[in-house]
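What follows is one chain in structure tokens, specifically the form predicted alone.
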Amino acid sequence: MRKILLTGFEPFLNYKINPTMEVVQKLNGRVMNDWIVESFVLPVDFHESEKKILEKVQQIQPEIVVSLGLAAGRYKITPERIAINVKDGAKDNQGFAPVDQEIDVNGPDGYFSTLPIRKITNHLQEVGFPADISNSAGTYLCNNIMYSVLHYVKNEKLNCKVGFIHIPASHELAIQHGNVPSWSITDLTKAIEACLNVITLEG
């Protein structure tokens, strides 16, 4: 059975929860289209987290690697476009802040996504979750782990689809929070289950 390696962060900065943790917790194992779910929890480190999938990738061989983000803020489901090469942000869990800096020195200025964005979108739309294409990742982990599985799986010419999704807060979060539009936990699972099987369709 082929192998979709899901991953999901742990919480970090002033969030207490973090969503996509709890969804690829759920999401773990789950079968579709012949295809298996592999969840993985990333630590919110730049060096760590990146060390990690990628390690992850190399023991599973995934042919899809779907990671999720949290955006809060958002009210929608937001396939992610582009990565691009830099990081640059807000302290990470171990205080590590860096500025304007390359993800890798010799890599490209950017990636685009291979997933199919656009049905994504078109298909959660069609099944009632809100959803839309968003055109930048940020410079913070998300962008970060982006970048990092789409160059790695360029180099090395593995036949892996690759992206990003970030998702709004939960119910929990924003009760916790304060002042974030929020989706339920079943609403989330269920709209990046419905993200997966568009992408295993395709193969």
Given for the second form:
There are 4 protein chains.
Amino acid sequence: MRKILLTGFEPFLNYKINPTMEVVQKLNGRVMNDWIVESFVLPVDFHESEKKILEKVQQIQPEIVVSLGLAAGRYKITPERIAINVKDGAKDNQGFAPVDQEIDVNGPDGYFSTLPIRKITNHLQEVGFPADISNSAGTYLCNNIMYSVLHYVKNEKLNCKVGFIHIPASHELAIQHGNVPSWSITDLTKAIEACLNVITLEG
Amino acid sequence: MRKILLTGFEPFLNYKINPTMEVVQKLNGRVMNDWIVESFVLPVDFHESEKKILEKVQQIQPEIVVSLGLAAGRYKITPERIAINVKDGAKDNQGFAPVDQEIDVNGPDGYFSTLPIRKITNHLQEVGFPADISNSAGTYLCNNIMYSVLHYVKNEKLNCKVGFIHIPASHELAIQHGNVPSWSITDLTKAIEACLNVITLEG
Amino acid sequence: MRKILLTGFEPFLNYKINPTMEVVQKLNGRVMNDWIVESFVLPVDFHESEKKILEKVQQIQPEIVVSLGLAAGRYKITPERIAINVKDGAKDNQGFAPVDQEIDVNGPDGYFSTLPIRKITNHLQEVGFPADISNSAGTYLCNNIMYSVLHYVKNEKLNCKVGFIHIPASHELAIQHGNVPSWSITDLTKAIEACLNVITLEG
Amino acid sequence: MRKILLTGFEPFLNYKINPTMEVVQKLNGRVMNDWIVESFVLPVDFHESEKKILEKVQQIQPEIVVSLGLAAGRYKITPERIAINVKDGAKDNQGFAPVDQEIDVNGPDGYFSTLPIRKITNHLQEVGFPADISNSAGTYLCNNIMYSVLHYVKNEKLNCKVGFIHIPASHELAIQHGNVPSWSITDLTKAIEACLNVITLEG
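The form predicted alone done, now the form predicted in complex with a further copy of the same chain:
Full assembly next; the chain just shown is listed first.
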């Protein structure tokens, strides 16, 4: 069967849980059409998360890579349109806090997602989940792995579609962390499953 | 069995649906402990909604009245703390748009909810639904019926707890209407059921 | 000359400055029509702020009391419509953090502002400052002094108009504190001066 | 003297005024160090705004191009980090509403601003104006002219720094249009002047 690499993150900064970890664990091994989901949870560490996801791509040779990130404050499923060649932001779990650094000094300024982002948002809304294309994945780890995998796949000329999807907080995270919009884990998981369905039908 | 009057509203202003209508219809007839839910959907009309809810109170003699309203923009279940003696706001579905009018010229400036609002929010968070006490029910129909029923029950010295709970938009409403946080109807319904559970245990 | 008591607060919680303190200091001694402004800065302490403002009312016998508070997150000048009989919230600067306590066990649930709040917001917009009536002063110190002064003036049958106005963060506070809308101190001061002008013309 | 081309936009969509038009008109002809500002107001039309700004670049041969756009909802001065190769959004004033179109089919996915964006935001905060780098100029006209000028300058190998700065609504716009954060035109103008100062010192 053809493979989908689905990644989430461990909890980061001052959050205690990360709904992306729960979602990818729930979808691990899921079979859809001719495809099987292989899930992997990344550490909140600029260097390690990039290294680990590229290792996974080499190792399992997926034809689709979908990475999930938490966007606390958003209240829709938001596939990202573009990854940009910048690292900038708060300290990661290792204390690393880059300012306006390039991810790859020879890389282009940006890479568009190669997932069918418009079809994904249209399909999500048809099946009842609010969705929107986002035009910025930020400059933190989420953008970093999106850029790195797109750059790698381009340079290695791999037959692999790559993209990133930000999701809202879960109810559990909102209760612990406070004042952010949230969905139930059930809704988050169903919505990501719907995303993978559209992508595999395209693939 | 003892009775809970549970009210919602028809769609209002430029919205096509109203999740409060769906939630109260789903919970109509629900039995919990010694209590039964009687649901009623109110029109979006200052005069009629007030008249209809007071008629229902007289007719079914509930010991608990819980009214639901949509708070597009909120992302938690928010029991209201107080109703105030003001009508003010956009046109209702009949085109009536009061400015700073009193609901009752002889009424007090405000009435606190007689529902156990702190227990409700604590219980909701325990069972996994983000919740907060709200300190303003606005000055529109929601506040108007909350004030009117509290005023009526006080004046008539009825043995009846009264309050109002604002809920977020549903996913369906968010998809139609645009840029607001939302929950699934399943989550909204379960959360309101949890509210009624706490209130009846108190009652 | 007739007197206006104008109060602000010291910095509170984790903020380093408080624009209300700067605004009231700038307007101290200002004469408008037959009126003179007497400014006073209150401590961020539930007990002391209430005690101090009531002492000032007794001492200077103002015919107008306008209290200012910072509403970090708001981006308009917002006269408050009502004060409610509740103390609830985060720790004050003395570590006192009440939960759902009454301000006065024999007091009414709410007191409307006796300032001409609609005229204030209309006038502010005419002179170029965004403004809106707010329906909740919260449950923290701001609401507490608003309620206490309205209660005192009512019980003592004083000829004195009383109300509260929340203002946005200043640019300086926003730069220090982060992600909140802000106005320049110049704009904040001019806008409050415009408020006092309307109130004294009414008085 | 060396030239700065400073552009703003006419009012767009359902707005009646556009603060960027006012700001660029106020700064037209301003001399700073060896530089002079030449201001130009662009139409809200995808095709015309792009055509007009490129004509201006050819005609006046500026060494700096700074374009301003209104970001209703933002409350800081936000230099944009990147322009992306997409046109998408609501109808412009000519009724043109592209969906996910490329600006240039042979262009790269993104172009970083060549203005010193970090120095700009640091300087603004030092002189008292809240500022932040933005990672998305959207996909509407603002992004379109930013991308087009960067693309042109790159292809023509011109000695010219190019970038885009989004500004908050003005108080006047907020009063007319409703619920958005705002600054006074005085603050907006002073802040943009401070931006030009930093850029020319760099240039």
